[in-house]
Structures are given as C-alpha cells and as structure tokens.
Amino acid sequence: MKNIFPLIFTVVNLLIIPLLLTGVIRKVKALMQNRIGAPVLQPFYDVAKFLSKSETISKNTSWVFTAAPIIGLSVAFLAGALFPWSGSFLPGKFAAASNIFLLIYLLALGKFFSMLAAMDTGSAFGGLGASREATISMMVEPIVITGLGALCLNAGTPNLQSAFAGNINPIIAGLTGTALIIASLAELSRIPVDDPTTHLELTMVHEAMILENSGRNLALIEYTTAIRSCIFYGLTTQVFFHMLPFTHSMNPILQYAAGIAGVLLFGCAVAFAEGILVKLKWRNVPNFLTFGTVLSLLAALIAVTQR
C-alpha cells in the first residue's frame, strides 16, 4: 500500500496540477484586471477541445512539424515523473535517475524541436520567435545549470533527490532560489521577458513560434507548456522550502501537500506580478538575465569554500 502512493502523486502532477496551474494564474490575472474571468478549469476544456478539432498543417513542413509536439510532451512528461518538483517521495530505483544534467538535457531536447518546428514551416514570425527563444534559453541555461550545481556540490551528489534529502545551506538555497525564479519567468515567456498573451506578433517570443499550430497539435503544446511551468515552478518552491530546518521530519504526504500548495502560490505571484509589471524592451533582456547569472555564480562560489 504504501508504494501506491508514488505513483498516484505521479499520476496527479502529470494529469491535473500542470492544467491547474494554468487555470489559477488565469483566474487571478482576471481579478487583478478586474474581470471575472474564465473558470479555473478552462484549461482542461480548452485542451479537450483543441484534441476534437481537425489541423491546418501548411504543405511547406514536413514531419518534423507534427513530430516536435509529442516529443516535447514526452520529454515533459518524463522529466516531470523523475524529478522533484513537488517533493521527494519517489522510490530509490527512480530517485537516482533525478541528475540535474539529464534534467538540463531533457529540457534543452523539448525547447529545440518546438524550434525546429517553428523555423519548420517557413513563416517568418516562426524564425523571429524561435530565434529568441534560443537567445533566451543560452542565457538562462547557465542559471540553471549553476544554481542547481551548487546545490548538488552543498550535498556531494547530482542527484537532486538526494540533495532534497539533505541540508541545504540557507543562504546556497536562497541566490539559488532566486536565481530560479529569474530563470523560470525568462524560461517561459512570462513577463518582464515576455507577454504570453500579447497579441503583437513583433514582441512574440513563445506564441510566436507556435502561430501555425492548430488542433491536437495546439493542445501538446499548450499541456507541454503547463508540465514545464510546473517543473521550474516547483523546483524553485522545493530550495525555499528546504531552507526551512522542519520540512525533513514532515511526513511525506504533508511534503507533497506543501509542494503543491507552494506551486500554486507561485503561479499566483507570478500572475499578480504581470498585474503590475509591464514587458522589458528586449535589449534590456539580458541585463536582467545578469542578475540571475549573478547569484547563482555566488551560491556555487559558497558551496565551492564549503567543500
């Protein structure tokens, strides 16, 4: 009985909470622009309709195009079931596949289909956003990569499971954390990088490259997307929490509650965020970036003198 429980917290981030969250930071963008807005569970109807409409493929692809959206969702999906973003309650034989280098590869394979099937189509707003988004991903991967490493290097291993299940020093846990949340807004197109819901094609970044994606198609992208948000979303949610001396001795259902509860929270700040901020020109782009560079290069330099 008690091995059920992994896999129906599994079965639960995968199938419910990436919609979700989508539909919660929706919700309270609506209320912070005074609206209603649309139920929190319109995301699951939306993706159930686009999976029931037909595709408008244009002739000039070729399978790439149609190739790119189950790879990215498969992709998601795997790094969703081995890493842990929402607490860390798989068993052994999966926890060691948790390496924060094939986490780094998972993600960076996902990002560069959807941009060869962006350039795929031969429309020129397809090229302009898929060339952002690798300017974007070459500037955040250095974050991540750095952040998580000095994570890792405070635990003596790459496993992130098994850093999770230690101590975390609090002031690593901390820049990287915040390092995190610069990386996830740049990450997916949230703003001050990016609008997500901008209907501009120039200042696109992520909406885009995916202008020419209709039907099942739409619907992969659109769960890709919220899989990942909640991916980057949790794992920045799980360094803050294990700055918190109690979160080891907590039962591991009580972890997997605050996990959720603390993505949730964070899809809220994010859309009270982009309630108040407005999208930074993109040559100003980088210099946020720095920040994140910044701080993560400053955890690894502490966890460096800990060694």
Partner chain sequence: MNLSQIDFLAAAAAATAVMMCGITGIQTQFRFLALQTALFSGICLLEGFSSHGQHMAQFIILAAVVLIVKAAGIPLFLMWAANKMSIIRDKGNTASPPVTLIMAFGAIAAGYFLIPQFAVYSAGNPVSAGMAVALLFIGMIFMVTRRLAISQVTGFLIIENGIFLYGLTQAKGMPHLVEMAVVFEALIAVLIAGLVILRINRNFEHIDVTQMRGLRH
The other form holds:
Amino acid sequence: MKNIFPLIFTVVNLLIIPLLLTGVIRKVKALMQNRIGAPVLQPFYDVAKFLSKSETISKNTSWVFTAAPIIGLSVAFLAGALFPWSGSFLPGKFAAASNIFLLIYLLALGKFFSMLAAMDTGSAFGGLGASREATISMMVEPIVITGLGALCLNAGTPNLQSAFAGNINPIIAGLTGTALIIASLAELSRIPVDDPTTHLELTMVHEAMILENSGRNLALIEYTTAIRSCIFYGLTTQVFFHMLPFTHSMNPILQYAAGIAGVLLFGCAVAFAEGILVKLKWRNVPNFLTFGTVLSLLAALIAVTQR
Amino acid sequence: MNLSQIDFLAAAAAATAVMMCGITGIQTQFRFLALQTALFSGICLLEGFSSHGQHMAQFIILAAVVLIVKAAGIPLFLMWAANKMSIIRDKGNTASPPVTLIMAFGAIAAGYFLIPQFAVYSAGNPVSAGMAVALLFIGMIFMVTRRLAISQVTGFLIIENGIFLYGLTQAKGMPHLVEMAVVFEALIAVLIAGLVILRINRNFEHIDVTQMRGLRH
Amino acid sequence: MSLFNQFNEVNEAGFWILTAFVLWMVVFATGLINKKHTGYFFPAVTITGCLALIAGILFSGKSTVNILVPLPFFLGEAGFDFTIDPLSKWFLAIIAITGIPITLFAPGYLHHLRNRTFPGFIWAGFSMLLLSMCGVVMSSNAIAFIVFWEMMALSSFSLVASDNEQRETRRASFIYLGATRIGTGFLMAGFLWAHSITGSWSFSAWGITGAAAIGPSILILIGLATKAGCWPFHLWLPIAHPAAPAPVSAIMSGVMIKTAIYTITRLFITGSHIEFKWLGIVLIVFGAISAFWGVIFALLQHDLKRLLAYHSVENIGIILMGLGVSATGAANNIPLLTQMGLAAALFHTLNHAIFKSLLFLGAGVIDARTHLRDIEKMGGLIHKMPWTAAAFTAGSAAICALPPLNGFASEWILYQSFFKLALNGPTAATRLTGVFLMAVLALIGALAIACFVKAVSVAFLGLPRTDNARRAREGTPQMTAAQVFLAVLCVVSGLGVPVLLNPLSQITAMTGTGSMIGNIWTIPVGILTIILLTTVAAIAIWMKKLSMKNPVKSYITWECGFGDLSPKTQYTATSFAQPISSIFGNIYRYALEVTTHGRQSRHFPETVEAETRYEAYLETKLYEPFLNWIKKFSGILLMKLQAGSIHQYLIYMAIALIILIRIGVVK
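Would you mind giving the form predicted together with its partner chain, to go alongside the form predicted alone above?
Whole complex next, starting from this chain.
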C-alpha cells in the first residue's frame, strides 16, 4: 500500500500537473492583463487537437527532426519520474538514480536533440533559437549544478531524494532557491529572458526553435516543455520547502498536496512577474544570470564552511 | 560551526555588496546601499544586546545614528543628486557587470579564507572579520570598475562600511563617540563629493571618470 | 642467455605481446621497402598485431608480467625492461581497441591520398607508432621509456608530414616536431635529474620525496604537458591534427597524447615514484584552464578537425582534473577520493579514445568524400552519408557526456569525486575547490553541447552549402564498419561500467590501500536505458499509428513568403557560435564587423558583408614575441659562431673534447 501512493503521485505528476500548470500560468497571465483568458484546461484541449491533426514537415529534414520530439518527451518522462517529488519516493535501486548530475544531464540530452531538430530544417529561425538556447543553457547549467551541489553538500549526499528527506540549512536553501528561480526563468524561456508567447526576432529562443513543428510533433514538444517546467518549478518549490522546518516531516499525502500547491503557486508567481516585468535585452541576459551564479556560489561557500 | 546572528547579518551585508556589483541601475544601487547599512545598524543593536547592558545605551544610540544618517540620509541625498543629474545607469567600464560579480564573490571567498592569516586578526569571529575585509575588497572593485563619479562615492561608502564592520565586531573597546564621529564624517564627505559631482556635471555635462583625463589640461 | 630461453621464462601473455611487436615490425619493414603497395597486406597484419595484443592482455589475467628482453637489445645503462601491470594493461587495451577500427578505416581513407602520399610509408609510420606507444606504457625504466617516447614522436611526425606536398602540412609538421623536441627535452632533463638524485634508471627504484622532488617534477610535468596538449603547451595540437591524415589524427588524439596521462599516473600517482607536494593543485588548475580553453576555442573553429583537436585539449583538461583530485586525495590521506579521481580519469581516457577516434574518423570520411574540412561548406550530409551521420551524432552525444553513453559514465564518476572532495576535503578552501570544479565541469559540458550541436547540425543537417557537399556519398563499407564499431563501443562502455570497474579497481589498488571503488557506480543505467528506449519505442509506434490516419505532408521550410530558401539563408557555424563567443570575448578579442556597400548603403545596401575575427592573446601576445626574440637572438649568435673559419670550428671541437674528458674521465 505504501508503494502505491508514490506510483500514483508520479503518474499524476507526469500526466496531469504539467499541462495544468501551463493552463494556470496562462490564466493568471490573462487576468493580469485584464483579459478573461482561456480556460485552465485549454492546454489539454490544445494537445489533443494537435494530436488529431496531420503534420507538415519540411522536405529538407531528416530522421533527426522526427526523432527529436520523441526522444525529448521520453527523456522528460524519465527525468520527471526520477525527480524526487515531495511525498513520493523511488523504490530500491532507483533511489540512487535521483542523482543531481544524472538528472541535469538527462535534461541536457533532450535539449541536445531539440537543438539539432531546430537546425535540421535549414531555417534561420531554428538556427537563431538553437544558438540562443545553447547560450542560455551554458549559463544555466553551472547555476543549477552549483546550487543543488551546495544543497546536497549540506545534506551530505549527491542524491536529491535523500537530500530532500533531511534537514537543510535554511540560508543555503534560500540562496539556492533564489538561484534556481533565476535559472528556471532562463531555462524555460520565460520573461525576462524570453517571451514565450511570441516568435518575433527579438524574443525568439524556444518559440523560434519549434517554428517548423506542427501537428503531432508540436503536441509532443508542448507536452515536453510543460513537463520540464513542472520539474524545474517542483525542484525550486522543494528547495524552498526546506526553509520551513516542518514540511519534510509531514504525512506523505499532505506533503504531496503541498508540493503540487507549491508548483501551481509558483506558476502563478511566474505569471504575475510576467505581467509586470519587461523582457531584458539579449545582451543583458548574461548579467541577469550571473546573479544566479553568484547566489549559488554563495550557497556553496556557506555549505563548505558549515561542514 | 553555526553562524551567529551577527555573522549572518555581516554575511548578508557582504552579499548585498556583491549584488551591487552586478546592478547597473543607479537608484537600485542606492537602495541596496541603504539596505546594507541598515544591516549594520542591526549588527550594532545585536552587539549592544550581547554586551549585557554595559554599553547598551551607547550601542542603541549608535544604531539609531547609523540608521538615520548612513542608511537613510546618505542614500536619499545620493538619489536626489542622481535625479538632479538625471543619470539612470552605470554600466561599468573596465569589466562588465558579470565579471565584476564573479570578482566580488572571489573577494568574499578571499576575505573569509585569508582573514586568519592577517596580523590584526586575533581569534574572535572569522566570519564578520572576513566579511569586513571582503567589503573593503568589493568597494575597491566597485570603484575600479565603475564609470561614473557618483559610483566612486558608492564604492567609498562600501569600503567605509567594511571599516565600520571591522571596528564594530573586532575592536570591542573602541569608544562609540569615535564611531559616531566617523559616521558624520562620512556624511560630510558624501555631501561634499555629491556637490562637487553636481558641479562637474553642470560644467562638463557628464560625470564619466574615464573621460576626466582631459581635466589635466 | 639465448633468445629461446628467455621466451620460456615469460609466460603466454608476454609471448602474445611480443608477437604483436614482431608483426608491427614486419609491417614497418615491408612498408619502407614496398612503399606503393595498396592491398590488404598492411591492414591485415596490423590488425592481427592488435588482436595479438588483446590476446596478450587477456592471457595475463590479473598477474603482473615482467619481460626482460635479452642481451643484443641493450641500451648501455639499462635494458628493455617491460613491466605489464594493470595500469599498463589498461593503456595497452586502449591502444588495441582503437587501433583495430582505425586500421580497418585507413585503406578507404588513404585511397583519396593515393596520388600525394606513399601508403607504404604511412603504414610503416602507423605500425611503428602503435609499437612505440605499447613500448612507452610497458617500459619500466627511464631509458627504454625515452627510446620508445622518441620513436613515438618521430613516427607520429612522419605521419603528420606524410601529405607533405601541401605547404600547410609542412608548416604543421615542423611545428609538431618542434613541440615534441621541447617536450622530450624537458622530459629527459627531468629524468636525468631524477637519476642523479636516486642513481637508478628504474622507475620502481625512484622514491623521490620532499623538496628534492620539486625540480624533476616540474621538468617532467612540462615535458608531459607538451605531449598531452595541456594549456599553455597545447598550441601544436590544433595545428598538427588537421594536417595529418584522419586515421593518424584519430590515433594521435585518441591514444598518443594519453601516453602523457599514463606517465603522470605511473610516476606520481600509482607508484608514488615521485612525490610532488603541489601536484594536486597544479593538475587541477591547469586541467581546468585547459578544459575551458579547449572548448571555448573549439567553438570558434570551423575546420572540423581543428575543432576536434581543441576538444582533445578540453578532454585532456578533464582527465587532468580527475588526476588532480586523485593527487589531492593522496596528499590528504583520503583513499576513496584518490581512487575515485584516478578511476574517473583513467575511465575518461578510455572513453575519450573511443569517441574521439570515432569523431576523427567521421571527419575523415567527409574529407575523403567531399574534400572539405570547413563545416561552413558542408550541410545536408545526413542524406548522403547516413551511417557516418548517425555514428558522428553518437560520438558527439558521447563527448557531450549525455547519458547513457560512455562520456557520461566517466564524467559522472568525476562529478562524484568532485562532490567527495567538496564533502570531505581537509580545509574549507579545498572543499570550495570541489564545488568550483563541479561548476567548471558543468560549464564545459554545456559549452561542449553547444559546440557539437554546431558541428553536427552545420555539417550534417539542413541543405548542402556547396557542390562538393551535394556530391557527397557514403564511405566504403570498411569505413562505415569502423565507425559503427566505435559507436557501439561508446554504448557498451557506457552501459558496462560495473564490468569496466574491475580492471580499474586493480589499478586503483596500486595506490596502496585496497580497492574501494567496487560500488561507486550506483546508477542502474541498464534499466533506465531500457525504460527510456521502451518509452521512445512506444511513442514512436503511437506516432506511426496516428500518421496512418493523418499522413505526414512534406512541404518547404517556412520562408516568410519570399520564395524558396537557398542554402545560404541557413544559419552558419559562425552565427551559431556568436552569442557565446562574444560573451567570452575578453579572452581572445572577438570582433564582428559588418560592412555595407552600395550608394544608399544605410537603407538599401547592395551587399552586406559580415566578418568575425578573433585574436588569441596567448599566441599573439606571449608566444610570438618570445619566438621572435629567440629567432633574433639565435640569428645573432649563429652569425658570431658560424663565422666560416675552419680554425674557429677546430677550436670548438677542442673545447668540446676537453669538456667531455673533464666530465667523463676525471673523477
């Protein structure tokens, strides 16, 4: 019985929460702009619609273009399943697989193929998007590894599941969490790094990469993006939970509910921020992200001096 | 080793100084400066509480003076001056803000790791003393890498804060009258510097220190 | 002692290894005699040699084999003494495993050089390179080591220079020769110093510690760093590799530069023949700089082979970081850290040999079939050479450390060792170094991904940019087989980590305390890969099913309504790298210049030219002035010394004679 809940949690996390999160973000953003907005469940309808449509592919493409979204989604599924959600746990051997380095490189695997697919069509849009995506991920990966590394150092294990099960210094958690917010804004192509609702030249990162995708292909990509958002927001929420000493000793179901509420609330906060912030100039993005690097380095400094 | 509250505030102040190195908006910089100085006022209070009533009153007065003069007065004056000159951003000169940020982090690490080797350091608290030294470094970095004259004043204030922190946490026997005098001295220095910069702005229509070589002639 | 008796004393392992040597000697001799032969004799015998080597490794089992080559082969002070312990075996295995596919690949590649080179010479150099590398990793005394080291340098020089009708190649081979001279010079000086301290040529008799170790260590490390291509001695690497034929680049980049890694491990880590106090920090700092330097310069390159060469600098840096962690662990008495760092470094050495040879072979196929090395002129090759494209993509994913391939496996262990350093380091500064290394490795990993996305997508994807690329076709079946073999090895070595940890734990046990790395690999990578593949298959089948209902339409790429896209509108490699290059522009002064021409050039330009340039400060600000100074100085000196007077020369001779007598005779 005890093993059933985590399984259910994982399935719910992977199948329902990601698209729900997308819906919530869009709804809150619409409300911020004084619009009524699409219903919260609209992303589900969208994905279903895309799946039922036929697909137009550029004649210049190769198997990479078709394979990339499939690989991307599978990798996102795997990373999402390995990610230690609050309240759930990985059984036996798999517990070791919630290793920070594995998770980050798994996500990089998906990104590698999505960048290749963007370049496959021979369109300059895809190239521009892929190039910027590569640049952003170059700046984001050190933030995530250092920040989570600091957290795990404090817990004494590189295993996220065990790290999240115990106490963590709230200062480290706070610094890492803030760094992760910055990282996730960039990684998930949200304002102030990228505007996810347009593909104008000025803002194109993610949307420019997937310009050539349509129909089923696009459905897979939208879903992948939703899962990735869910993973990053979940990670950040979990880190912030450790600033509150009582959260990780609660009943698993309560913990899980709190985790989900945290992810959705995080989505609301992101949408709120998007309502009031403007996009940064591309040249200023490194400046913005360096704040994340320094925050996670500070967390690391505290973590190494605290031992 | 656990951080005491004083250490925590000192570290937080150093962190604000690091963040200032990455911020290009002048007004935001002054807000961070105000926050940083307010943290020192907090340290004053904590020192007062930990001295068990001996110098409590003196410490509280010092905290109040720091809060009013340095955390509120000076930043407000600088904001006013910046407004008057309508400067918005200082993008830095020799090094871009990301590089400065990383350098500032390096200063913190260096301050922490080097302080036990300093002659003036005698046991006591490695974090606060280290952060004080780090503030000195960061102020230097800030002054070297920024372009506008008003940022030189900000950098000077960061250094000044570092000295204040060192005196506060390390030299327990320092008369508070001296500390207070230093605070007012800083105020006067900033006032003079601010007015001079205003004057330079009026005469040269810029306050870019990189272009001030021309003043030689 | 007769030769025959000697053979009786060595066991079967020694016999097989000597067989490999003999076979390669045969190739060497016949290659020199029959320089125009293009048949299957050379590759067949060379591969048989590699197989004999593998047989020797397998037969030796866990034991350490000592071979004393009998008297006629004697080097004055010491003989050809070979010791084949687990560390040597690991490197012998790397040589054999990469040697086989490269030999398989070579005939197809050499075919396109047939009018410019003599295949016999190349095979002679190649087999001699294999032989000398084996000799280097087996030698147990400094003299034999230096002899093989020199043979390795000279044979690889002859290989780099094989296509010497090209001006560029001649220049490259001379730079390479110069670099090997400098490297060997430092190494020899270091060995002599060590000999003068210990009085022995045998590595195992060296036990130099304390302050005496600093001098020889620095000399030896500089010599080895030159061979390995570690920053700041890496300059020859990106010049020599593009000039050499692809199989040669593959073996040089994949294996030959690793002999330096072997030597560092042998002298400083497993045997502790020399105990250098600051080894850990030196290796970590130079490793980190090399890794970053290599990848950031790789991003600027458009020459595919030069790009790969810079990635060798990067990976050598990564390996050195691992060795540095290992040395730090040894200095602070943390055995697990020592062993983890060493295991990660050696494992990465194997993996880098596999995927780097794979990538060089891929570049070789493209070179042989399109005569292109500049990726800006390629494009769309995936349609013409699907196998090469697939293998190259696999190799790229491996070098980017993407799971489940082998690059990830070794970098993961390396990350674990960094984490361990950050967790258990003796001082806070050491622990911070651990965290810092994690951040650096993450940065390097992301940069490598950017670089290889650029390489793969500009070379293989999109539309062909030139006629050469349009006329491309797949390489010969042997070339394809060689690449597929290496690609499969990438997967096998990524999934079979627990098996590979067995020989590695034998090596790490040599550091003194028993092996501790048996269970450092905790990721159930096999199961996860199966889950991943099942998910991929399930989604693919589902997509296929959906496409029955709504078939896929093929249409043009979106061109904003301006008519069909020409290949020129594609994103170029320069543009792809531009954002990252400009971020790190301080390191090499990156400049982008856009000029517009035409009368109303501001609003209606007729032509627009964009040009990016970079100037590497290390080369232009440090090496160039230094070399110019040396040139000038030696020019003056030469004028004075070589005055053309016979009497003067006779005086030189007399002085030399007196000095020699003073050194040699007077006690």
